[in-house]
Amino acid sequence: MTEITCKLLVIGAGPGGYVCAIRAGQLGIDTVVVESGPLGGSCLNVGCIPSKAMIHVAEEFERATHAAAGRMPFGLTAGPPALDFPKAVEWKDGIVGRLTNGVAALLRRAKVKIVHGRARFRDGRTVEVETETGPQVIRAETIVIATGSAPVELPFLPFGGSVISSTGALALPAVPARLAVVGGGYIGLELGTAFAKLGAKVTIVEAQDRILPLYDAELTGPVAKRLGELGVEVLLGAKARGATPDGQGLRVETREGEDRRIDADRILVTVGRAPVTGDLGLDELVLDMNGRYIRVGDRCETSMRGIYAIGDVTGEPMLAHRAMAQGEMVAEIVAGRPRAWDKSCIPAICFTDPEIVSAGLSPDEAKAAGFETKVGKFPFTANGRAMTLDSEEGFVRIVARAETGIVLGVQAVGRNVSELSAAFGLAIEMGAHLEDVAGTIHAHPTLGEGFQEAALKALGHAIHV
């Protein structure tokens, strides 16, 4: 059994882990990263990146289909499109491969040692890794747990056969003719919408009374409308009960208490994600837990000195960019720099059609927090760029404190609004006032003008609406 000693050991090379390791290497810290799967973790390999690639394929196929049917209002026509799904998967996999190779190159450049295998704690300073060549012991002064999360499996719908997770959905050999999606959150709606555009008959089963329950109804309204246009059936207040005996459908209890069968070639279960900590040997440690998540302080420190945790293992929000920011911060803390988690907001994006982006507080959240607010909303029906994109659905909304004008939150729904998330987050982090946003010259014609116009509306003197 070989042995390695280092100053910093990072367990997991997903967005949080590899960023932590790279930054630590840049700071001259002797760093080792252990990963049991491909570098980049779930986000890069089976989540964020491949799903957005397939969403793009679906969007392009839908546009080509509309052109063939003469449904483009600007006169574009084309012949009937054909989808080479294996070619699309190959293209998606190529993007993943390039990014994975890039992560490996960045780690090597930062002089980080990469160990491929499954890690398990012996104690608070020692980890044993099962590698292809046998067990390896790593002793470290500081250890960062960054093992991420995995799809939740329902006991009555175990993964296998026709029942798939989001990972399985991105590896299908062909578009299923009929797809049942259990869960109306962002993962289920993103993938369900994409497969509907690719020709699948999609049914979404959501136990709550509306889709995307983490967003307010004003934001999700355009998404619900679009699902109807795509022919997606949405069953709200419905509960999945398991696969049908013949394996060709899903048993559902409707809101009215009736039993219903949904014919489906595939059943996609997207009811959440759980932290990957089961095989880590946490029973050898004395860590405070927050339910199934590892409890951390404002420096991502755990209850044991010298052990940090970042990313999905620490709980919501389970977002790659949150994990990245935590990883960079912890690396600098290990290097002796004064850092702490002091973020005003973490933007969240739902890549549905239309897209949703939210940063900071919504109007309801601001009210619940005790703020008197001013709210300004600007519709894309009055935005020239949205018109030229033939996509006028949606709006930008800004929430500010009534007495000071300090921006508390910004939300938007519409085509390509995910690209506005940086501007929204920056305004909140910088403590911008409504006057700052309204007084900043926004380029014309862009969707970003909606941000300025929403601020003007909140101030009481909108120009273009």
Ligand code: FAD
Second form
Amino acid sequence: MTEITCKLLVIGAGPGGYVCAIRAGQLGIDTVVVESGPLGGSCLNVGCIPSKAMIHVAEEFERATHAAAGRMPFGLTAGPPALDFPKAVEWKDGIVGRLTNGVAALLRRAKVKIVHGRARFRDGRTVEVETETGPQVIRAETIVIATGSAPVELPFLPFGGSVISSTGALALPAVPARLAVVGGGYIGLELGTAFAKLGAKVTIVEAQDRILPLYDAELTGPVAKRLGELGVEVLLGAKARGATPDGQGLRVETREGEDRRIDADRILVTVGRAPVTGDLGLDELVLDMNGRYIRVGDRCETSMRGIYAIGDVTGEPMLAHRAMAQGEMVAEIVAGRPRAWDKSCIPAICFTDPEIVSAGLSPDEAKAAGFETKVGKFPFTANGRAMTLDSEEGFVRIVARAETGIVLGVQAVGRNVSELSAAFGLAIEMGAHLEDVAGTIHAHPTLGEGFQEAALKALGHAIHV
Ligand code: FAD
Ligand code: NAD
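Can I get the form predicted in complex with this ligand as well, since the one above is the form predicted on its own?
Entire complex below, previous chain first.
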């Protein structure tokens, strides 16, 4: 059995692990990263990137379908579009390949050693990796657990056959004619909307009484409306009960307590993700847990000295940019720099139609936290750029402390608002006041002017509404 000794060992090369390893390498730390699958983790291979690629394909296809139906208000018409689905999948896979190769190159440039195989703890300083060429022992002064998450399986709807997870949905050979989606959260809505635009008859079954329960109803309203326009049926307060015996449908208990059958060629189960800790050998350690997740402090330290945990394995919010920020911070801590988690917000985006962005506190969250607030909301119906994009649905909403005007949160729903998340996050992180946002010249015509106008509205003197 061969042995490697290093200063830092990172287990998992998803956004948390690879960023941690690259930053550590840049800081001159002798670093090894172990990965049992492809570099880039869930995000690059089966998550953020491939899903957004397919969402883009679906948007383009739907626009072309619209043009073919003569429904473009500006007079564009075209013949009926045809989609070569395998070609779309190949394009998506090409993007994934470019990015994962990029991660490999960045790790190499930072002089990080990559070991391919599954890691298992022997003790708090030693890990054994099953590699293709046999077992490899790695001893490290510091170990970072970045093993991420995997789709939750429902016991009465196990994955296999027609029952698929997001990973399966992103690797389908063709668009299913009928798709039942269990779970109206992030993945269910992003992928459900995309498949509806690609021509599937989509039914979404959500246990709560509204879609995307993480966001407030004002933000999700335009998404619910659009799902209706796309012909997506949404069953709220409904519980999936299992597949029908013929394998061609889903049994559902409706809010009214009735049994209902939903005909489906595929059943996509998206009811959350669970941390990957199963065969990591955590029983060899004495780690405090937070339910199923590894408990960490504000430096991402676990209850064992020299062991850190980052990313999805540490719990919500399970977002790639949170994992990356934790990874970068931990690398600096290992290098001896004085760092701790001091972020004011972790922006979240749902890539639905229209998109939703939330940074910081919503009006209700701010109130619940004891703040007196001022709220300003600016509709895209009054924004020139939104009109020129033929996308006037949605708004920007800003929440500030009544007393000081310090911005506590910014939310938006609308076409392409994901790109506004940087401005929202920056304002909150910099401790901006309403006057700072209102006093910044926002280029015209842009959706970003909605941000400035929302701040002006909260100050009581919006110009364009
Ligand atoms: P992961 O990316 O899960 O990486 C963990 C890595 O560890 C994996 O590569 C795994 O193979 C490896 N590993 C596990 N155990 C071992 C072991 N014992 N030995 C060696 N290696 C091991 N987030 C966003 O912010 N924006 C989005 O738009 C977005 N879209 C998503 C869409 C979908 C369909 C899905 C499924 C997720 C999406 N996410 C999105 C969530 C995002 O993918 C995760 O938050 C992110 O990947 C977490 O990063 P991580 O490094 O913690 O874990
Ligand atoms: P989720 O937590 O977003 O949504 C799960 C939904 O399933 C919830 O609305 C829940 O009420 C519902 N549900 C749970 N059990 C159910 C049942 N038995 N029947 C019907 N509905 C049920 O989970 P997800 O969509 O699987 O996504 C997992 C995670 O991945 C997210 O929490 C997020 O962190 C991450 N993600 C992020 C993005 C993004 O940032 N754009 C995109 C996709 C995924």
